[in-house]
Each structure stands twice: as C-alpha cells, then as structure tokens.
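Only one chain is included here, represented as structure tokens and corresponding to the form predicted alone.
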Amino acid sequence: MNFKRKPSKAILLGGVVALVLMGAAAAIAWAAGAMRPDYQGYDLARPWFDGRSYPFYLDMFNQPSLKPQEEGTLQEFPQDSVPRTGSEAFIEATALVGGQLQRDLEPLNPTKATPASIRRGRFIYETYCSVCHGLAGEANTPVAQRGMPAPPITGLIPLLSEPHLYNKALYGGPLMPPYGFQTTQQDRWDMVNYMKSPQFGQGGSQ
C-alpha cells in the first residue's frame, strides 16, 4: 500500500509566497545596508552627501581621543579633543613633600567608606585588579603563574596609604599599566575603600 501523499496546492503556494517574501526582505536589507551613511564601504575621497571631503570618520571611534591602553598622558589631550570631566592635577612620581613621596600623601579621600562604596569598590577591584592580583590579593592567578610579576598585596594593603593606592590605580607602575583612562575618580576611591575594608582578601563576589 502506498501511503505517500502529494502536497496540497495550498502548501505549495504557501512555500512559494514565503520564498518570495524572504527574497524581498533580503533585497531590502541589502539596499538599506548599501545606503548606510557610515564607514562601511565608505570612500572618504568620494563622500556621498555634498561632494566635499571632511577630515573625520563617521564611526565616532576614530576621532581625536586616547583609547584604552593607548600611549599618552592624562594632561596632554590630543589636539581638538574636548575632555568631558576636566583633568586631575598631575603628581610626578618622584615629587617629594617634607621628605615623603607626594603620591603617598595626596590626594585625600573624599568618599566615605559606606557599604555601597565598598560594594562598588569590590566590583571595580574584581574587574580590573583581580586578573593579576587575585580576588583575595594573593596573586595566585594564571596571569602571575605565566610570568607576570604581580606581587601578593594582601599583607601590603595595611601598610599603604589611601593616596598611594589611589595613585597606583591612576598612574600604574613600572610594570603595571595605568587605569586612569578606564576608571573614574569615584571608581578609584570606591576601590580604595574596599581594599582598606575588612572585606578585602575574602575573595568571591557579593
């Protein structure tokens, strides 16, 4: 006995209509992509809008600015760039005040060590610092195991001043990269509050 059934005309017609609609949608998407006024397929020598060439890119990433981990300073901004939040007074690594390093004395912490600040500082620490120094500050991380000289810091934290920790995050060190571009002032002070709190060194996330 033959149980095979021929597909009905309605099913065949529905399949044809679906294919036509899919083809039309693909054509519309292709046309829309081809007309997008951005850097994809864009020739700066032959701009599409008014025939004139302009000295900027349309993707808003390639502009006068310092990218994360890009070489530069916190004081000398690229020409024609506009800082949104101003800049901090730069402290030279060797600057002394009364025989002590200025980076160990200034700036003073303006943020109270509230539970919210400590909780947020823990998040910042785990985001940027724990990769090398570890969640508990013991530097038992794959990065350190593969040769990065990231020292254990759990025992050092009580000996270091709040300005020292803040400036270390801001300026980095001989081998540690600076995180002044990735973090805000508030980020760094919250992180200092966490590192100086009893919660530091316990590891894990709250």
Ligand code: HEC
Second form
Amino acid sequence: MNFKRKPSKAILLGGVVALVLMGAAAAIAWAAGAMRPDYQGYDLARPWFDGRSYPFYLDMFNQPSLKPQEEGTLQEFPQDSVPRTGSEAFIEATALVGGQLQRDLEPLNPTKATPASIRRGRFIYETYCSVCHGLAGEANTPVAQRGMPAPPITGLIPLLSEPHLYNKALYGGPLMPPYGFQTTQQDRWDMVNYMKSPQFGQGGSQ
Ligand code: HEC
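Based on the form predicted alone presented above, generate the structure block for the form predicted together with the ligand.
Below, the chain from earlier opens the complete complex, with every other chain and molecule after it.
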C-alpha cells in the first residue's frame, strides 16, 4: 500500500460537507429541544447547587438505599450488601429526654480484668489517651507541654471509680474530647481494667 498518497479533493470536500450538515442537524435538534436534557431550570450562569432538583446532583442520592423517614426494611436488600448490625449510638453527655439525663452515671463493668482484657485495654489507652496523658499517665507529653491542660492521672486513677473512668473515656470532660465515637463499650471497659491494674503507670509498652 502507498501510505503517502494524499486523499483526493473530492473526499475532503465530502467530509467537510458531511460535518457541516451534521452540525446544522444538531443545531436544529437543539433548538427544537429534542437533544436538550431536562435540567429543570438549570442556570448556565450559576451552575452550582442552588436548592433546585437537578438530575445529575441526585444521582448519588437515588441509590437502592433507605432514605430518611422512608418505610421499609434493610432485610429486603441483597444479602450482605448492607450492614445490619452496628455499634451503639453516641448519645451526648448532656442529652435530655423528658427532662431526664440520658447518661448512665453508674454503668457496671461486665468485663473481668483478665490478662487479655488488660492487654487490650493498654492498646486502647495507648492509642487514644497517651497522646495527652502519657504512656505512664504522667502527662509528660509534647501535647501537654504545648498547652493542653491534660493532668497527670497515674496517682488519680486509684481514687476514681470504674464508672467514672468509663464515662470519662466515653464523654470526655469540659476540656477533654470525648472518645465515645472511636471506642466501643468493650474497648472502654478493657481500658478501665488496664487503668485499674498494677500494670498502669509502669511506662506502657515502650
Ligand atoms: C486531647 C488531650 C486528651 C486526651 C487524648 C485524653 N485526655 Fe483525659 N484529660 C484531658 C484534659 C485537658 C483533662 C482535664 C480537663 C477535663 O477533664 O476536661 C483530662 C482529664 C482526665 C482525667 C482526670 C479528670 C477526671 O474527670 O477524671 C482522666 C481520668 C482522664 N482525663 C482520662 C482519659 C482517658 C481514659 C483518655 C482516653 C480515652 C483520655 N483521658 C484522653 C485531655 C485529654
């Protein structure tokens, strides 16, 4: 084959005419509204979301999922496509229902202080608490040195009750952040078992 041969003028002209005709047809179809998607008031000058319902903004919302306030059951979804168990909901320390505080002031520790529980608790403490209070609870941390008023807690722990420590981790304090989002019930009781064990204050795993 001779690749160097130029296309004939007739073919070039035919191509140009075909493109012009296609453009004209598209313009006519657009003007007639046949090609225009139904954007329900989409404003080219202000293409950001302005509260109106645009089909393309709703794509992620309109999935096979239960909408807020929608009746139905997660059981109807294909098996294992949605989680059906879950963790406890986080209820704020100050949440009131009918004037009643929702916070359990005296939660009971259901977890025995076994070596396994204490080992897990140490891991949780070192993950979430040691950054401020220190591995041994002495608050000799860069975070505390730079102004976070986290107190040394090693000597304090024996004076504090298990429910208090559990709720402290769950809800935090006036300055301490809550760790109820990051930790499970089991995590917090294991942590209480660790803080109450003779291992706490020994310097942690480092
Ligand atoms: C971001 C830094 C920070 C982290 C992380 C932190 N704390 Fe605290 N903690 C504080 C501060 C600040 C205080 C003192 C003021 C307050 O209670 O809000 C405090 C006080 C305490 C006290 C003593 C006061 C009391 O009310 O008992 C205990 C016990 C305690 N924290 C336990 C924990 C435990 C358990 C964790 C991990 C779940 C943790 N802290 C994580 C900053 C922190």
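Residue numbers count along the first chain shown, from 1. If you're wondering where the values come from, they're calculated on a predicted model, not measured in any experiment. Only the largest set of C-alpha atoms that superpose within 1.5 Å between the two forms is called the rigid core.
Here residue 93 exhibits a Cα shift of 6.1 Å between the two forms, evaluated on the superposed rigid core. Its Cα shifted by 39.4 Å, residue 18 is compared between the two forms on a rigid core fit.
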